[in-house]
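First, one chain by itself: the form predicted alone, in C-alpha cells.
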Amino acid sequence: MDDLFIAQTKSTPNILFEPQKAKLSIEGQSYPENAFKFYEPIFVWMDEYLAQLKEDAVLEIYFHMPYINTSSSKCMMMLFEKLEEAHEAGKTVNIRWYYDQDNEIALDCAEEFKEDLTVPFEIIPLADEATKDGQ
C-alpha cells in the first residue's frame, strides 16, 4: 500500500498513514466544514489496510488535536471502531494521544474516547516549550 497523506489546513489536521512503518499520525485542529466528507478517504484506506494487516504487525496511532469540534468527534468515533474491532480480532493497535498540558479540553476529549475502548489508549501530557528547552 501506498502512503497516505492528506496536508493541514486552518481547519483540517495533517493526516501521515504509513504502511510500511504500521504508523498512522494525525495531528492539527479538525472543524472542516464537512467532517464525514474529509475523514471518509481516511476511513477507506483503514479498512483496507486492517484487512491486509498482519497478525505480527503492531499498528502505533499517534494523534495531537489540540481542538475537535463535535462532528470530527463522530468521525474519530467511527475510526476507533474500526480500531476496536481489529484489535478484538487479536491484531495489535497502540493509540497515543497526545495535548499540551494547558489544554483541559482536549484532555478530556481523549478521556471520553479512552472510556468506551479496550484498545490499548494512552494519554500523553507534552510539556510546555519551557519544560522541553530544560528551562
Contents of the next structure:
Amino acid sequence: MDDLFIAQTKSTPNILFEPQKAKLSIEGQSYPENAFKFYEPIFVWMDEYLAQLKEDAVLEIYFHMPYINTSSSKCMMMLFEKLEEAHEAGKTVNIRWYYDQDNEIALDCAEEFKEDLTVPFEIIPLADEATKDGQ
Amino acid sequence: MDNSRPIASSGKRLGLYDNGTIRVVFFACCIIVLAVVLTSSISYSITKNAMVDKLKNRDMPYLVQSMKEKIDGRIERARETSLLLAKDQAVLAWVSSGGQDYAAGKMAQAKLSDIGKNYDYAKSFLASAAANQYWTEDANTVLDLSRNNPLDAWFYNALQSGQKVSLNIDYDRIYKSTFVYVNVLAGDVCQPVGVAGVALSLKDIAKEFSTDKFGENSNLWLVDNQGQIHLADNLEYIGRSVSEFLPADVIQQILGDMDNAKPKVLEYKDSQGQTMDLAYQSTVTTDWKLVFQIPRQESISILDSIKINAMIASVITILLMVFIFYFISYKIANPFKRALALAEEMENQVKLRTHELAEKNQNIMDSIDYAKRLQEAVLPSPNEWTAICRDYFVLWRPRDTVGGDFYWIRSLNATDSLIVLGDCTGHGVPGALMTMLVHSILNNMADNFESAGQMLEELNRRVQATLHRKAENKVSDDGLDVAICYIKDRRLEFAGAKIPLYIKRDGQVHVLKGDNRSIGYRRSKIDMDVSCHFWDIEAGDSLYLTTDGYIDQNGGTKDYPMGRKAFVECIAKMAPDTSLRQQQASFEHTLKAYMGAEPQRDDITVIGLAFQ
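Would you mind generating the form predicted together with the partner chain now that we have the form predicted alone?
The complete assembly is shown below, putting the previous chain first.
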C-alpha cells in the first residue's frame, strides 16, 4: 500500500502514514474550517489499511497535536474508533499521544479520548522545547 | 466568458506603434537627414573647392598653354616653311631676277604650288621687289604691286622693316577672306629681293578653337596688344574689342602683363555679378595673347549633378532607414507589445474577477450581516439580565460576523431563572444556524422541565432527533457543548456538557465540572444520564461560564492554547469589589495580551454574573 502524506498547514496537521513500517503519525494543530472534509480521505485510507492488516502486525501510531478544535476532535474520535475495532479484532495497535508538558489543553484532550477507549493509549509529556524524535 | 476574444482584439486596440515608437522613428530619421545633408554639404563644398582649384591651377592654364602651343606651333611651322621658301635658290633666283629667270621661275612656281596645295596652308606666295609682282601657288595669278596701293603696304613695310620674319593679318581680295600672313624677307635682310611666305586661314585656326571648346559659355580669344580679338572660338567675336566683354581693370591687367610666358589665372565678376574665371598667356611667335574665359557656374556645373545625385541618395537613404527602423521596431515592438497587451489584458481580467469577487463577497457579507442582526436579536437584552441578577457581563465575540456560541436566559419568576451558555460545533454561518435551532428548542422546553440535568438530557434528545433524522447522512455530525444553570430561589442547579461553572467566593474559585460529554452528536447516547451539581448562592458569589474559545485561544511564546488554568487565575486575581464591567475588561485584556497578533481561533463567549 502507498504511503499517505499530507503536508502540514497552519490549521491542519502533518499526516504521514507509512504502511511498510507500520507507523502512522499525525503532528500539528487541527482546526480546519471543515474538519470532516479534511479527515475523510484519512478515514478511507485507514479503512483500507486496517482491512488488509495482518493479524500479527504491530501498528504504532503517534500523535502530537497541540490543539484540536471541537469538530476535529470528533473526527479524531472516529479515527480512534476504527483503531479500537482493529484492536478488538485482535490486532496489536499502540497509540502514543505526545504533548508538551505546559500544554494542559492537549493533555485534557488526550485524557478525554483515552477515557472512551480500550486500545492501548499512552500519554507521554515532552519536556520544554523537546521534540519527539527518535521514537 | 470567452477569454480569447478580448486578448486577440487587444493587439488591435493598443496598436503596435504608440506615439513613443513613432516619435523615436521620426527623431532617428531627422538625425539621418541631418547627417546626410551635412555630409553632402561638406563633400559638395570640398569637391567644389577641389574643382575650382583644379580649374584654376591645372585645367585653365593647361587649356591656354596647349592652345598657345598649337597656335605657336602652327605659326612656327608656317614661319619655317616660309623661311625655307625664302632661302630656296630657285625662288631667290626667280625673285631677284624679277620673274625674268624663266628656269628658276618654273622651279619656284612648282615649289610654291607644292607648298600651297599639298601642305596645310591657305596659300603660299612670293613677291618680287625688283618686279613689284606678286605670285601665289596658283600659277595663273600674278598681281602687280604698287607703292601707292594701301593694300600693298604690307609688302613695302616688310621690305623696310629689317625683320627677317613678320606677321600680318589681312584681307585677301582674291580669296575674300582674312589670313595670317607670314612674311619672310628673301635674300639679305638689309637688302631683300622680295618676300616669300605662307598664309594661314584664321578660320582654320578658329576651327581648332571651337574643337577645343571647353564649355558652352566659355570664350577663347586671341587678342592683340590693342585688345582687338583676332581669333575666337565663336567667329562672331572676331574683330571686336575685348572691352565689350571684360571689365577695364581686367583688360589692363592682361594687356599690361609683359611677363606672360606662363599662363596666368584671375577671377572677376562680370556686369551680371557672375563669377568668371579667366586665364591668359602670351604667344611666343606673336605679341598677341590668348585669353580664355569661363563662367564659374559652368565649370562647376558638374557639381549640380552631384548635388542632385546627393539629394536622390539622401531621399533613398531616408526611405531605406525609415523602412529599416519601421521593420526593426516592428520586429522588436511586436512581441514586446504583445506581451504588454497580454499583461494588460490579464490585469484587466484579474481586476474584473477581483471586482466580481468583491461584489460576491459583499453580497455574502451583507447577507451574513443581516444574519448577525437575527442572531443578536435572539440574544437576551440587558433588561432581561438585570431581571435575574445584580450585575453581569457578557463577552460575546464570534470569530466571524456570526458564530456558534450563544447564551440564553429566562426569568421564570421573581426568584427563579435559567441561564444557558452553549457552543455549537463549528463557527460562522453553520454554527449560527445551530444556535438558532438550540435557541428554539430551549424556548420550547423552558416551561416544562424538572431539573437542569433533565433539561440537558432532553436537549440532547431533541438536538439529535432534529439533526440526525437521516441515519445514512454520516457526513454531518454536529452537536454542542452546553452549561445550564437553574437558579431556584438561592439554590443553583448546574448541569454541564463540557462547559464547567466557575464560582468565586471569598477569593476562592470553585469549579462545578459537569459532564465531560458533548450533546447532540451522533455518538452522544440518546439516553445519557446527566448529573446535577448544586450550589447555594450567597451574597458576593460570582459565577463564570466560558466556551472553549477563550481557553483554547493560541498565543504566548509557544503558541499553545491559553488553558483553563489561565482562565481560573484570571478569575482568582480579580479584587473582591471589582465591578463586572471591569472584570470583562480584565478578561479582554488578558486574552489580548496572550493572543498578541494571532488571529482569533474560535468563537469566544465569557459570561460573568453576580447575585445579591
